[in-house]
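Next up: a single chain in structure tokens, the form predicted alone.
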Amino acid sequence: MCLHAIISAQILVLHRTAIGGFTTPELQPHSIPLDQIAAAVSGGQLAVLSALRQLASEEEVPVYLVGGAVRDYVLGIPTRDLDFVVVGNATIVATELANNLSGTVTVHQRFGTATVEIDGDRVDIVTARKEAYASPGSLPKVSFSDLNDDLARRDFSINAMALPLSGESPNVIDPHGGLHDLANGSIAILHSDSFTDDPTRMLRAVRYEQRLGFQIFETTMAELKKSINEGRVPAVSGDRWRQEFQKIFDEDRGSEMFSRAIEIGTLPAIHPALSNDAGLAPLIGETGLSPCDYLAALVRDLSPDDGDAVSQRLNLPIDWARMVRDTIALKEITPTIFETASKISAICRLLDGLDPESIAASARFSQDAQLATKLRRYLDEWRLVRTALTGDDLMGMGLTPGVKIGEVLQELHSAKLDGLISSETEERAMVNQIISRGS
């Protein structure tokens, strides 16, 4: 079912209640047939939610679909993820599943939460919990409770819904308006500490605006910024930071997202030097694309201190650290690249070394074609050129063993790559007027 019907047949509003200056919907019940959302999966996700409503109707256990199944389903999107919530211990529900149904199961006791792998699908199955921050930005002290608190420990609005797993058409479970917003394309926080308790929905907010075409709502913009501007932000470890970069790198519209970011301050607030979206220009529209292409795009105007400190901000793995590092290296000799065009040989000695991923990420997105032409010939041509001749063949020729061996074989291969010989005959002629010339 599309959104747009449901809006007509459901969440037409009739009343709404004054509350504090702000005006709250009352939303009729919208039901959801649960063998719509069955007909929607397939394999190990199929298996679980099948064993879950089971249990839901026949032993009467409280458990739930939450947050972006209920979401993407309303909407009439391919949902990419099932979460389950268990009102009691889902340690125990997912173990037995696990088992049941032959999969593994991964449990961490201390958050009641367990990930089941079945035939290579996961599924996240919670306990009902409340989260409490003893300070900005901590990781929060989590104490179980019921399905109203976990609603209420979310992030916006839109996942803040449940549908129990009980009945064939259960009505969804939405006590902070999720349906609303989503028929008004709003992304609306909880409550005002919301960004204070954790920054990093800074960048989920606009993760799920450019993901899903919707608008970040005016007051949540404005407790949003007023985090930034409280310095809320650098509370946060550069690893839970890289962690939600991470999850843009997989998203279809991540240019866009991180665009968005920029200008709304929390990039910036993150690490000041992330304050230029000029990069990220020519990617935006692009598919297929590549944590390093990202990278690149964030980095490749910086001065190298300014991409170390990003690279320590973030706490990036060290061939991540690299190719930012490289990406910045490569674009302060690209007028080197340009002065030397008529010899191949001295455009390879400046690559040589550099990682290959951010000689590609800058080739993708260079808007000079001269240079990205070449570029892109370095890695699918040149790098790839070698001598026939060996170290031991020239020894045999008489060569000493020793640095000559080296600065010869360095000579051939540059009269290789640019077009002075091309044989093995011509390499041995070659190297016999370097013995003459040194005799």
Contents of the next structure:
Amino acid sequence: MCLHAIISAQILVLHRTAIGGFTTPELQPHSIPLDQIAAAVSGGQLAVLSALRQLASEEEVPVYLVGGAVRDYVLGIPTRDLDFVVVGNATIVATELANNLSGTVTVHQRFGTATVEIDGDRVDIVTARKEAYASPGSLPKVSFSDLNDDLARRDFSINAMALPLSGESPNVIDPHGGLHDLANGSIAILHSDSFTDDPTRMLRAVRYEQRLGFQIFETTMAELKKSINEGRVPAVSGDRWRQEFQKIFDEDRGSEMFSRAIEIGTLPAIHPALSNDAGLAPLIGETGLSPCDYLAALVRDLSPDDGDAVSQRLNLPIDWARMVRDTIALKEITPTIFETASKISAICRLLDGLDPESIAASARFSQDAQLATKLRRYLDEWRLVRTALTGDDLMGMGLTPGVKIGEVLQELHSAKLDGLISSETEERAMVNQIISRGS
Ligand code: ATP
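Now show me the form predicted in complex with ligand ATP; what you just gave was the form predicted alone.
Following is the full complex, with the preceding chain placed first.
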């Protein structure tokens, strides 16, 4: 039986209507044994979970497991992180916990959030909060509140469930139909202004859709497209979009996610040059890709000006902006690489100075086997070739210090790359020839 069918059979009798609400809410309570959550984690995560369970049961502190961990437990897939919400003051809870467990804590008083680190494991504990968006795309105003408000501020129903940490087998708190959407494989927003409030959710939607093999629910998709058409995307800063890109870079199906975001219109709305998914095609199905692989695929066919504009829009760090520039430069010099096919030294002069990671990415996913071979040989062999003689050796052979030394070294290097000379003796003979020809 498929995953969705198993969940459907377990939990539900509830139907999402076309407008996103629910009919006949006869949801069966869905309980999760906390011992099973505990069995799925270890180290610092287990220590924090156990301490919080004790706090919830013995001192009746309202603490909940929220978000991805609840979602993934219901789906039967490994838990990535544990995120907890405290109704009250999470920073006090987290600080006490870190002290008791000999861990460290990083607190953001203003946001009421804390990260506890124990044995290298990090766990986020946040104060339940309400968020209000003063203007579309801006960062929200945050005020401390209750669990309902905290779940209502979240992106999708499947991420808006909570599990109380008291008792042995508590029921999932699911005010937005997350269990139903898990059963149906739907990504659904909680209210119609969701994408207008925070357009970064457009990329989050494709990320969960492609990661879980789900579908963005039809009314959610309609709202997403409406927000794009209303011009909401440009209001969001490059830094915030780049952070969502980075989350996709860390996923196994990042190429599928970017392709889908292009198809839906989100990437073109971030920057019009990001509207062609041809470069992503060779990456589909590949896992373990690097940020450079993704960047190269996204910008490969752009003009240098468009590449720079994309780097600026996403406020890319210097090294990533360089990858973008060099990927495009490499694409532009590809015809010349073929024209100079027989001269390895000429190919090296074209490639020297370009970012090796960009060359590696182009080699990995080039559709052209000949070009890929040349790029790989450049990286593995040709760029490592050195002459035996140094500038000092040349001066010892009678050349006067100055520009000429560099020119002769370059000539030797090219001759070595092109296989005209190989040993030091041959290098010396060539230098003597150059000296005697006097040019
Ligand atoms: P996972 O959900 O698997 O932990 P993730 O890395 O995307 O993946 P985070 O980005 O850490 O998770 O988000 C954790 C939770 O915070 C989400 O499950 C969601 O409930 C909430 N969240 C994060 N970003 C947003 C957002 N932009 N809008 C609303 N809720 C958000």
